[in-house]
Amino acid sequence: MNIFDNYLSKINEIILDNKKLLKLTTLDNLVNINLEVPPDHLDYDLSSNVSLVLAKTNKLNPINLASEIKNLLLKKESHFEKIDVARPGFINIKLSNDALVFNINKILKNKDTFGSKKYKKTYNIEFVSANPTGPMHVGHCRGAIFGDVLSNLLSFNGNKVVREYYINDYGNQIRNFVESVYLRIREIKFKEKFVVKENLYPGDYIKDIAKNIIKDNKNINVENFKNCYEELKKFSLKASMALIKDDLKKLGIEHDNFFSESELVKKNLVNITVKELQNRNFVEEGYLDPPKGEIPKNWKKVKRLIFKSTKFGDDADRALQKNDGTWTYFANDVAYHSDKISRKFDNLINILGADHTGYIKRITAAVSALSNKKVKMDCKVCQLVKLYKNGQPFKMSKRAGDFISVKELLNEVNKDSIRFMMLNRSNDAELDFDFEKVKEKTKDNPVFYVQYAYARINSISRTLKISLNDQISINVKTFQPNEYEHKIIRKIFEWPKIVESAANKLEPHKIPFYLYELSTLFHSYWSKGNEDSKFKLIQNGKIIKEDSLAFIYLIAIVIKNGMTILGVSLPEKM
């Protein structure tokens, strides 16, 4: 249920029925009319640009047109109690008590689905996809939580979402990882010193992987790295992915599908995909221009297969082969996305790290080429997380093994705080994560403040001996909301609009922002009751004004729906 959609539909209907009276010769831009939340300083519930939009194309005075529309709306729609025309032509609408009661009762009746829409599209969301060379570190956390919450948000709106993890288990970094495990096994079995070489992984977790492999495979032969490579690779990747999956589970994240790059290569999907693009004249043999600026010493003018990505909005065409003729990482990625397209998703979304910004145009171009521009591709980049403890920054380096792991983070801060705070800024802005601040039990800690609002509401329900699961409704004859309750109503009505905007723009950070604002309104209302008896909710264990109960229920409904999307728990006592 979305009152903005409902009343916009009624306004459009009234405009269409009275276009001659309003002297409207064209209504082509009716889709540009919107209904928004008025500025806070105005005592109105809805605000529309209807006059501005229609006046422009029909060459009418927007103020005069707004006045005529105002009179029509007041005459035709009983839910509109008062309408004001504001320059340069906005129409601000105040709803009647009947309208408020009608909409509040609808929310109370449909509490579990309040805010959702039934879109029924299919999404593949690929996120995390960390190289399987060790456990997750804090740098992976933000993208992992962003992808999971975005999946929850789109699912809440009735879409079918597949959460996918692309396992980069092919290439030099995997060989270096397996060699690191091999040397640790030899260190344990034969007391050989682990020699730190460039590109190896010396972290302690490699020792743990080596110990577990020895424990589970007592007869493993590690006399020669080349001879045991394939078997050891299988054991090492299995152990590493188990660490990653365990870390994800502790963060409340579970993927639906794990796609292996090695399997992609084994099934010859790269050759098949490149041939398909060649047949459609999107791949040709040729020479790439040298990189702009200083030419690298190892750059050679070599004939190779090139994807014509400039045909699809990229800045340059992209090589599918390296100097030695083997496939580039990009070629493998093109094949992977071809497989995604074959699975018939309406939308593909990739959640990328801060160092992958330059990759967006080429992979978007590849999806356009492979799907004949029928599949929508979005890439969301999660910027860096800066960790602070005791005022000092933490540095991370996965190769050196001195990174802050997810396990260590969870030892310091609970899952709820991590999930909420990782979304406390837009994904395209860097995030400062302060260990001490997320432990504070103050207004400055947003997750605590929202959870505390819900716990406080549960405390009220216990005092009144009622359940928040009870079905209630309000009576228009007794409904007289005070100024704080009016603010809460308007904020509650805004919830479906927040969900819609967050889902359409792929911006889940809007959910925690909104929940914090709503919780602040509730806490302020509660505090005001302690200062002024006319705003008091409870006296002698009883609700003073029956209709006030509805506002408590409304806030609880929205906080519960919002925190469910965020994957954050709601304790009933704090």
Given for the second form:
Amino acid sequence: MNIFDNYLSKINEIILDNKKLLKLTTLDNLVNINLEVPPDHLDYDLSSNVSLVLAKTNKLNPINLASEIKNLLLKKESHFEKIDVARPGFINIKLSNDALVFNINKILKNKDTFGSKKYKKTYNIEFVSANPTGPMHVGHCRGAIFGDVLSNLLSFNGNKVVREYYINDYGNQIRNFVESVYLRIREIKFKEKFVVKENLYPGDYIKDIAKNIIKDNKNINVENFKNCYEELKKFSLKASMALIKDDLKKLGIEHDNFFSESELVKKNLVNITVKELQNRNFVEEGYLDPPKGEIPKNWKKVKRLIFKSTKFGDDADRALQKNDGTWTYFANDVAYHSDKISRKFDNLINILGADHTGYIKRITAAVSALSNKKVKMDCKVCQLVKLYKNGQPFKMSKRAGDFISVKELLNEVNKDSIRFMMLNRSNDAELDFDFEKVKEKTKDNPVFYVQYAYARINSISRTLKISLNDQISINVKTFQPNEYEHKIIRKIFEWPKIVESAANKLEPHKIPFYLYELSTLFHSYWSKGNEDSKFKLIQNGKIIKEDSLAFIYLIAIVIKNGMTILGVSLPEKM
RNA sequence: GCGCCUGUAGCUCAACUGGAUAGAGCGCUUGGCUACGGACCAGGAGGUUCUGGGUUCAAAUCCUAGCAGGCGCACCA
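Instead of the form predicted alone shown above, give the structure for the form predicted in complex with the RNA, please.
Everything in the complex follows now, all chains and molecules, and the chain you saw is the first one.
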């Protein structure tokens, strides 16, 4: 339930029913009418631009129209107790006590679903898709958490979400990776020195993979790289995927589907997909222009198959074949997306790192081409994460090219803090992540601040010997919220709006920001009793004003629903 | 040279897809508070939303021309 939606449709209905009375000739921009949270300094519950929107197309004076609408609404909707018109034509609405009680009781009754909707769409969300050549590093972390929480958010809204991981287990990098493992095995077995060459993976984890392969497969013959390649590849990939899955698990992330690139090649899906595009005239044989700017030394003009992605908004047409005629990474990816389309999702979402921004246009172009523009694909980009320790840039690299792994990060800070902080910023903005800040137990640390609010609420329930799962309700006759409680009610009513906007815009960062604000209201409410004893909640182990319990419950409900979406735990004691 | 992202208080960032007096935290400043009912709270100062044009009842938000920073730009993945 979303009270803004509910009352907005009532307002729309009333307007429609009284079209003549209001002298409205056209209502074609009804969709632009909104019902929103009034500015902070005004003492109202709802605020609408109805009159401004309707006055424009009907060429009426917005203030006059607003006061006519005001009278009409006061007559037709009993939940509206007071309405005022504000320049240039807004109407501000105060809900009656009955309305507040009605809505609050509804929330108290439907705790777990408060804020959610029942959309029933299907989503495929591809995220992480880190190359299976080693463990995850911090760069993957943000996108991983973003994708996971976005999935939670969309599921919370009643959608069906498939979390997918595309395994890039094909191509040269895999060959290099396997060769690295191969050389490490020889290092162990034959005491050959591992010489770091370009393109080889030097990391210590390769040694561990090598050791384990030797341990589990005593008979493996590593005399000749070519002969043992396939077998070694199988073991190496399995090992590196195990590392990645372990990292993901520790971050609280689990994918539903792992899609292998080499399987896709094996099934001949690339050829089939390219042929399909050829048939529809989106592929041609030709030459590509050299890259703009500085032309690389080994640039060659080669005849090849090209996808005409400029037809779908890309800046240039894209190669499907490499210089040697084999398929490009992009060609494989087009086939992969063709497979996604065939699985009939309503929406496709890809979560990418900032370094893949340039890839978006071509792959969305491919999806448009493959689906006749019917399937919608959104690509969300997560900007870079910069690590800090006590305000200083933090680098662990012993050698250039080394990275900070997720494991190292988890050694420093816990999963909850990482998840919350990685989302506490718009995905479009770069993110500074300070190890020490995140460990602080102060207001500086938003994770703590929200968790602390919940812990305090639990201390109340312990004192009163009640459970937050208890079913309570409030009574119209006794209900008399004070100004602080009124603020809380309004904030709580806002929650479904936050969820909806976060889901629609694919911007989960709105959730932690909101939770922080809600926690502020709670801490403030809690502290009021110290300044003025009439605001005290508990005395001698008993609740003073029965209704104040409702506010505690409301806050607990929303914090819990919010943190569940974020995948961050809520300790009852801290 | 081209594309995408960013530019908002001293610093780090919000602003519900065009709304009202642009909000938080940190820092600064004034006050309260022996603790799971002070890990906090209340108040104050702090703004030409990068710049110039445009669109309209209304612009941080949309269009346009610039400026500054980040990421990327054959093939590779």
